[in-house]
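As structure tokens, one chain now follows by itself in the form predicted on its own.
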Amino acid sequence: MRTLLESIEAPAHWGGAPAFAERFRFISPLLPPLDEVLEDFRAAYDAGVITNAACVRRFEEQSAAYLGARDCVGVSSCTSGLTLVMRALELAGEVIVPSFTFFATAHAIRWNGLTPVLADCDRETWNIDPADVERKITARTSAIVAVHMYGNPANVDALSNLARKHNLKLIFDAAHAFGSQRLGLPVGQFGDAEVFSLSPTKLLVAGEGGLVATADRDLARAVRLMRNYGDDGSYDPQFLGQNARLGEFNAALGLHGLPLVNKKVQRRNQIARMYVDGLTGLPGVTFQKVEAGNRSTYKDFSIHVDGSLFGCTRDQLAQALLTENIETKKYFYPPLHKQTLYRQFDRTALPNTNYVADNVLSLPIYETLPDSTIACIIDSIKRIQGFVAHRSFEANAKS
């Protein structure tokens, strides 16, 4: 007589057939038609002016219109944008930043000779926790750098109130968030500046590049000069800048990507709902909370895996899915306070960050993934959980 475990279809990691015959891409950018991009770029190319020219200006203007921002400044990357903004704001001393973020957020702080103070995240939204931010504020604090994690809008109101109360600058790393909304308002209108990424993993793609959105005209002017070494054309720099220019081809690519953003956000939200609907109720699996009235871009879709309930750890699940030819990522593990460059700044317990980062698993999400692929990924996770749970049950029964 077959045991219950033998009656369950074995996942590939335990000898069964893989869910997919071949591995597919974890991320695949949806790009506008190349001939349309080249048509805009050709004038710049023919004129021999291929950086910081007409395409860049148009891209800045149209991006500002989309975001409802007073100014947008195109730069070479989100990281360079963050670095220049901090320099232009003349920050000093300490800057509070979440430990649960991509390390580039903190790199920009350290490049400015500032001290990062690592804050905990909220256990449900996975964004920086305003209560812990307030606990970390000292006489040396000059700014808060918050992140819209995966495009999930941070608690803008609470952070803005803290910044006003303590006379701090507030900067948002909005790398994931072009297309996100906070209570109906586009991300890009908050804080002293919000800085976006335009790299191929984002929803608005320019190949490489970034955008600084701000309502502060003096800040916009400073960043615009600083991306060109601080030179206004007089060969007498007013600011200590660097080469952080945005190329005309990148701007042309971004221009033609702008009309695609809303449909990308809509499709990613559809996929996210499929994942949530399909995995809700599975032991040990929970999801990032998006507050009511907010819209996330779902630049990434991640689940939290409690191994004690699921039946295997996050890492074991990732390996089992890879055997099914399903690639996953651990965005963002390890968190900053466990990384070589930032361990020295680990001053206080960050329990929520450890809880999230140690168990987070990012699943494939992009616009061209068909529903059938999403359904198969969901089925694979369920099959793995069912198999390991029953294997554990039978092992315990025998003992």
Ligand SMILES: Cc1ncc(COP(=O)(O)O)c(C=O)c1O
Second form
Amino acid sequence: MRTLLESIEAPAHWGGAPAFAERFRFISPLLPPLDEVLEDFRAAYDAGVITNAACVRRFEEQSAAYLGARDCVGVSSCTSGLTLVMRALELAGEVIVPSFTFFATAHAIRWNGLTPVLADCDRETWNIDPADVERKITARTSAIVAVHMYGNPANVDALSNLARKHNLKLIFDAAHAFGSQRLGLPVGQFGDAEVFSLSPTKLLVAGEGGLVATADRDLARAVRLMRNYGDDGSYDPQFLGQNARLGEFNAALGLHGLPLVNKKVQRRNQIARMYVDGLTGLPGVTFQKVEAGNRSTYKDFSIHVDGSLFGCTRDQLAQALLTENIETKKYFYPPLHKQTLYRQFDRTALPNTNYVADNVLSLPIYETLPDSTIACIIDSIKRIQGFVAHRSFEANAKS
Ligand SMILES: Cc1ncc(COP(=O)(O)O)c(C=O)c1O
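Could the form predicted in complex with the ligand be given as well, to go with the form predicted on its own?
After this comes the whole thing, all chains and molecules, with the earlier chain placed first.
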């Protein structure tokens, strides 16, 4: 009689056939028809005004309408947008930021000569933990920068209350969150400003680009000037700006990407549901919690792998999946407090950040991935778990 182990078809790591004959892309942006984009860009091209002009203005207006934001300012990237917003708000001293984020969030703080104070994340939502933020507020704190991780809206209410109570600015790094909703309201309406990324891994793609959404007219005006060296045309800048303009072609891409966003969010939520349904109950696997009533874009979908229950570590699972031709990412490992540029700011224990960042594994998620591919990824993870539950990861591994 065949043992249970023998009845499980060997994963590729142990000599079986890979789940996919070839490696497929981890990310593949769904872009609008090029003809439509070119139609708008052609007007800019023919007029010889190819940066920061009519397409940018229309894109800003339509984005503001989508987000329900008073103002949107197009910039060259989310990183430049965050940097300019912090400068325009004249922040000083310390800025509280989650350690579990992409380093660009913190780069913007350091480019302003400010000190990042690293806060822990919540163990379930993986967003910045307001209780830890409050513990870290000092007389030198001027702002909180929160991140909507993977598009999962941060705890806006608690953070807004803290900012109000302690007279701090509140900025959201909304790089992942164009299309997210907090209790039915689009992300883009919260804090002093929310800053989006339009790079190709996001749902709204402009090639490169960013958007600053704000209800603060003075802030919008300042960022609008600061993306253009701070100059208002007088050649006597009142603000220390940069060249952080958005090009017309990028804006045209964004304009025609806007109508695609809701469908993308819908499809990504479908895929996320397939992953959750397919992997729930697998030993050691848990998921990011999206609070009831909120909508995540699922810019990324990550599982949390507790190696002691799963049977192998997150890194070993990633290795075994790669042998199946399934690429994964570790968004975002290492966390800031373990990176060369930020280690010096590692001042307090960040147990939840370590718990999440050390064990998180991002699986492929984009609109054009068919259900059959998702089902096959789920099946591969299950098969690997079934195998490592009965033998060590190293045993007879395919070299
Ligand atoms: C959380 C976060 N913030 C900021 C950025 C930077 O965005 P950009 O490449 O548009 O500057 C990214 C990029 O993916 C990000 O993930």
